[in-house]
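Take a look at this one chain, the form predicted alone, written out in structure tokens.
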Amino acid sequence: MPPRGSKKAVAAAPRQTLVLDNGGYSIKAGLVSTQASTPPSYDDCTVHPNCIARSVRDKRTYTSSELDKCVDFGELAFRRPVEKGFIVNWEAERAIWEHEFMGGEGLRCNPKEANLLLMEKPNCPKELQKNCDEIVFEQFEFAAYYRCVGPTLNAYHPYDPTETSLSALPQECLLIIDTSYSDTTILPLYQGQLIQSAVRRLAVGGKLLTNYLKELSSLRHYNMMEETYLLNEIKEAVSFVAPSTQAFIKDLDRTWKGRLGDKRELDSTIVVDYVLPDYERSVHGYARPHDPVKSKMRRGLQPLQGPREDLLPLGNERFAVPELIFNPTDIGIKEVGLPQAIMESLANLPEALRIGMLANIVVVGGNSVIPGFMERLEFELRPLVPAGYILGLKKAEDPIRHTWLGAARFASQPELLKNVLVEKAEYDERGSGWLVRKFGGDLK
């Protein structure tokens, strides 16, 4: 027993941190060491589906990366633990974390010997935050933990992308556009801190786009309402954003079939035929130039001998679906488009900050990889920006993993990490309510 009044030996802080960008569609994860000889890179991050899928055909359940072993994606029923960017189903999320990060084939992270840096969306309800903190410390028993708004850590990327050295100082002014699966969020950052009053959220994200494509395809062709995986695959393969509103209207005209009795020839430069997979000879479909003759064939009209094809003709669906990011009123969502929302966000800032933010806009998230997205955003944003201001708009080198890498650069610097981590012993002493207030900035 130690002498009275003596201090107990302090356990050495864990050298590894599990950095988790827990998105609605995928989890970006990686182990980061504070003693690594080189800064973290995109290669240190692995991307895992954030879902549990149940097949009604082979009666199997696939957890996260097990989807790679699936050969029949027809009518897969998905269970996603994240809704609107927030973890709402910890039973499913815990199963995914255990499978991917604590199993034999995963990252092999021992929570009791590691820190956890967990990223979340802004404006998460406090009850969900409290539930999250309890799961992390009481069930997983991580040694130490930090929860924060993920996109804020993009400020720890160097302003010059060619710079590889780590810096403890965040970028001074940075405007993050995070257009992801759950929604699209505009986040102004000053010295790495989120300016909460200027945050804006649009309901349009990748999930809404996929659901809209399901509705259009089911209305015009086949019943695709249960084919979430397939329609998401089609969306990623053939979607593009029209260069402008005027070009959008022209493309609509070029893909219009005409009235009954006055059929028009479709523009083959836009309309494609998507060959649907049969999950016997092929697991994934593909797009090819539109063929009017073949597209008229249906199952009953195809030859009995030889290969059979199911085609999904796609015309204005290709550009009308991603157009919702810029014009959500097209389907009755009473919100402004992304360019107008950006200006609304900046209107809440002093002029000096507006100038700095507009000069340093970085776009992250999966929707930004849709062809034409960045060109359309710049085309619509430039007329809204005062003539004397510089507009610096760029897409992250890897929009999917860019936020994770910013967090990894932060976590690899022990002087930054020790200032924000909360150890399990401190949580056990003060409780989850205190932790919510601390991470929320209410306590210093």
The other form holds:
Amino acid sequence: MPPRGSKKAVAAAPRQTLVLDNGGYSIKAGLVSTQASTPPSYDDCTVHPNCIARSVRDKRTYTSSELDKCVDFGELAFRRPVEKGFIVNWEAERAIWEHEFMGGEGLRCNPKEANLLLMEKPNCPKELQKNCDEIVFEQFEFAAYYRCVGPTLNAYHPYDPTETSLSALPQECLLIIDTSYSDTTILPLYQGQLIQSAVRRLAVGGKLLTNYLKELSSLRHYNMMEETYLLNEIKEAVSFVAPSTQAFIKDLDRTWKGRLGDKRELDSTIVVDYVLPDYERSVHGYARPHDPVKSKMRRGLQPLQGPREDLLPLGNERFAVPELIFNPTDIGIKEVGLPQAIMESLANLPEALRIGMLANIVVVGGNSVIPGFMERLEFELRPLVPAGYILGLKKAEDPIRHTWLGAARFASQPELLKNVLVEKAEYDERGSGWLVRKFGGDLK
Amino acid sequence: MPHVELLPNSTSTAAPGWTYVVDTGYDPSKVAINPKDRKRTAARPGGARGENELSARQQTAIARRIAELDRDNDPKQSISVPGKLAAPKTQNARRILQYQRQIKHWLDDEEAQLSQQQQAPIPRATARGSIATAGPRRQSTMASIPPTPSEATPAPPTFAVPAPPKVQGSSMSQEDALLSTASAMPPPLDPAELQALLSAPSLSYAASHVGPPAPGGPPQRQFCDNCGYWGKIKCLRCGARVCGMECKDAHEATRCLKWT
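Pass me the form predicted together with the partner chain as well; I've looked at the form predicted alone already.
Full complex below, order starting with the chain above.
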């Protein structure tokens, strides 16, 4: 039972809500009001890196959005407060939040007069949830707060994007595939509620892909172990998912250099040269089709012509890296690929729900932006699904901010919000152990 | 071989919860055995290692490499928070803000707590959480796994059994049964089962990982250690795969026996 007076406070001051999708790589945040005349849109959301970066070259430290001003990403070292999707280091996270939301620029949110809707990953350790709640109320002193598994709020998107009315929500059956920086999770939702026992997680996320590309490039070409930023940029620029297993085999052949005495010409439709930035004339690199003459020049087999440039040839790295999402065993991770993982998750549901889930799959998260991802997922998933079932597979319109927008739509409806928010006074009275159980659904 | 089992504690290691160790003690019974003799190796209990099985050393190396690829922060470099921040407002906040623990510490804590609660000494979860954590998860999912449609509800076997069997209507009803879609429909949702499903508690982090591929599935694909093409040749010294002579030379010069 809420303490006396708390209801009155809600009625007296309909506050703004800070909707926060606190990802491992980037923070998606925006202020949402319950009284706005228009429903929230992507324009209300700002995306900033969730890190503190230190450059040994210009001896500067960049906090979150300050990275926009950085002009030399060489040997940039990162400190990320979120590990495996959970907020672990509050010292750094606090500095970032204060810089982004409570500083002079950015969102300018006064926590004492705002609600916080914080999204977390599923299966968060209870101790970390408790720390999070304590910091939110005791350090930031938000007026009211709700913490939940972020992707569940995707159920508050209308099925048909042209539909603007929010009355018929949440969707009945929805299967969210969240392929993000930290890992890839599969979340079945029924009426907007997460079916916890069927949540499954695949260890492969964007971070692992970037690190793998970094390792491969360092082994095959230059030592780039300190160039995380650059390799992430290269991954985003050139990688693609082979549309099928057969296509993967074919592409692997086309990018092979051949044997001694039986050299093959590299297929320049796949092999690209990435022109590396030198951070003097250029800050960002770019990819262009492979040119054998240039690579000979690079190795000193031909005299240099034209301006000096450093090239990183990329062949099978382009598709062998994202392939890990579909075949984690390629590097020895003892897990099934994403399509089989989806079926493993659904095996926990009754058949009627399974049919509903398969017809309503929505993919969110940054890895789904990689070209060919959806085609490959459909290609591999279709044979696993019984022939009579409909397979409805959709990529979110904006995979990175989709979850945020779902949450913002949720937060713009006062009656929904009122049911879940916990006031600071109530927390002060009952403590953090109670709050963890409440948000965990153990109290009803 | 001796079986080593790690008991849960607060320190963490990158290794899985168990390992094979090399028995280096003098064992007179093995002196006469020539380890190169494959026939005898195969005849010994346990048999020879299969073509694609990995040695303990290789498994550790792979586990370490994956942990390295999956790491969020480099513990060696510390980046301090710029600027001066106001002092924490409460004791609790101060304590939390000062934590220097990494995620693996929290996850190990969670596992230790879970195994304490169960009282049964289950083996510590590995980082991948595939085998060791199967115990708690299987339990929780077994509870929520719905019975197969046949045993769930004695569903009306044929929807189109007509109540009054008329002389002419019997052939009609058979046709109806053929055309009926009811048998293709799944059994309706049982509200109690659904409620149990929705109110099930969340799994622990380690238990939420998907399982390993089925043993009968296609074998693991092997790639060249150097160039990423198919790894057709196995290096005799370290077991890594290479695609040809050229890559073998590069492998021996840079990687062979250097990743242990």
